[in-house]
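First, one chain by itself: the form predicted alone, in structure tokens.
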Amino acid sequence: MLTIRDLTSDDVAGVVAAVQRDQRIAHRRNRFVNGALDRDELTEALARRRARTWIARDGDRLVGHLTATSLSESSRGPSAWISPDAVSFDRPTTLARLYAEAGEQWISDGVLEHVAWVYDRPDAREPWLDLNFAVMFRRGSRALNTPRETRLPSGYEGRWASLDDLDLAVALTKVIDEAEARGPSFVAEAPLDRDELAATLEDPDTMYYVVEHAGEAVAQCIAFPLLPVRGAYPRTLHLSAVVVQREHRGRGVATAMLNDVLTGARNRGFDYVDVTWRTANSAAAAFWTAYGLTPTYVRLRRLVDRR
């Protein structure tokens, strides 16, 4: 008989084993998911975790767990964020029971946006879709061990930029936001935070690259080290705010620009590159797949409407 209850200290070892099992399976199926897990670190994290954690037991067997981190990153209020190591389940019905309990508590606390990062494969993704979650983003990775030619088309020049180019970074990043606001994405994001962008460019670990044509900046890429997360490899570079002005697309500018950036990344000791794109943006999905990125995770979202 399946029962749902709160995590106790007696359950921690079982949860750690479940996370490790799922991560190893993910690695076997996709080499860009890091299968290594620091069991001691995860055990300590669970022991000091303040967020409520639910577990599912079938008799004496632990068959699932669910928890979330509360974040307030949007105008919609707080969100419940579920990372890949924050959930495990032996079958979809177990996940449904866990989410019924957790979701009721989150909604009672006024948390109506529920977000889950899960492995990008059907058995991990589809049980969430059955719970009215929708795929919003896809994340992909590739190794940096293959040299690539770094040649921009004639008439284009690339350069490394810096905080001195903040106005330029703001203008080009707005191009992305304006494109996402149109269909089919229809994304109404919060206004661009200039101070946050300045802090990113000011960080010495950030790599900012700009492509110019006839004295005008027409493309950019902002990259920085991916924060340590379970399932990701160390020395992974995250690409952000990659954009080419519409009239300069289809000429190989983006590919050549990224080749230059990743050559610089290899020289800095990075082994992998990581990118996240919106699934409704079919052009971005096609580009990143053609550029050699292998999907690793999907980000799903449910906005609860109780009317």
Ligand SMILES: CC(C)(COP(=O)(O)OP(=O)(O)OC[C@H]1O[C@@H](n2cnc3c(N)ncnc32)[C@H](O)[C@@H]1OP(=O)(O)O)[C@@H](O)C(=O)NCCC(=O)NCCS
Given for the second form:
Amino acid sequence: MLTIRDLTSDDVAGVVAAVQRDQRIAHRRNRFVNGALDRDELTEALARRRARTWIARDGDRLVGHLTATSLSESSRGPSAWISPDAVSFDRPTTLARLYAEAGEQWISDGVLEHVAWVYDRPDAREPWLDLNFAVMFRRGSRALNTPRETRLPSGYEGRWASLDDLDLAVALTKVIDEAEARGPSFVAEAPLDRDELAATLEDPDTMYYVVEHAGEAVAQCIAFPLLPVRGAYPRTLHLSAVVVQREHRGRGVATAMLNDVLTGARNRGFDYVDVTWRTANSAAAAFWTAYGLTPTYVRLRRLVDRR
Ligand SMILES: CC(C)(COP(=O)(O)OP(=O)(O)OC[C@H]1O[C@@H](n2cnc3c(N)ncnc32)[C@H](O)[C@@H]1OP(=O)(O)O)[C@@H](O)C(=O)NCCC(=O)NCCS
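For the form predicted in complex with the ligand instead of the form predicted alone, what are the coordinates?
Below is the entire complex, every chain and molecule, led by the chain shown above.
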């Protein structure tokens, strides 16, 4: 019989083993998920964890766990963030039972936005979709060991840019928000934080690249090292704020620009590239697929109705 209860110190080793098993499976099925796991670090993190963690047991077998970190990132109030190692389950019904308990607690704490990063595989994703979660973002990766031909269309010129180009970065990043405000994304425009963008460009690890046409900047890419997160390889470059001005799209500008950026990244010692895109941004989804990224994770979200 399935029972749900709070984690005790006796459960920690079982949870670590479940997370490790899931990560190994994820790596076997998708080489872009790093299978390496620091068991001691995870054991310590679980032991130190202040957030409540629920455990599912079937008799004396541990068959699942669920926990979340509370974040206040959106105007909607706090959200519960479930990372890939914050959950395991043997069957969809186990996840449903765990979420029933955990969700009840989060909701009574006023946390109505529930977000989960899960492996982008049907068996990992679908039990969540049945619980009314929806896919919001997809993450994908590519190795940098395959050199690519670099050729911007004639009339276009690429260059490395810097904090001196902050006004440009602000203007071009705004174009992404404008594109995503339209359908099919329909995203409420988030106010662009100029100081945050300045801090990113100021960082010596940031790579900022701009493409010009007739003396005007028409495309950009901002890239920086991906923070060490579970499932990502070290020396992974994160691409952010990739955009081409509307009237210059469909000519191969983004493809050639990224080839320049990734050649630069390879020369700096990066092995992989990682991108997150909004699944409803159909141009971005088609572009990243065409560019050869292999999906690794999806970010799911459920907004619970106020009672
Ligand atoms: C996504 C974006 C950067 C692509 O720029 P681009 O210069 O038009 O892309 P390319 O011309 O290099 O396209 C390469 C391939 O991607 C695919 N692609 C690009 N845009 C596409 C679209 N709108 N619909 C379908 N496929 C598309 C195609 O396969 C294309 O190859 P093809 O032209 O031979 O068919 C551009 O549409 C853009 O700036 N969009 C708004 C901002 C944005 O959403 N950025 C991404 C944030 S994650």
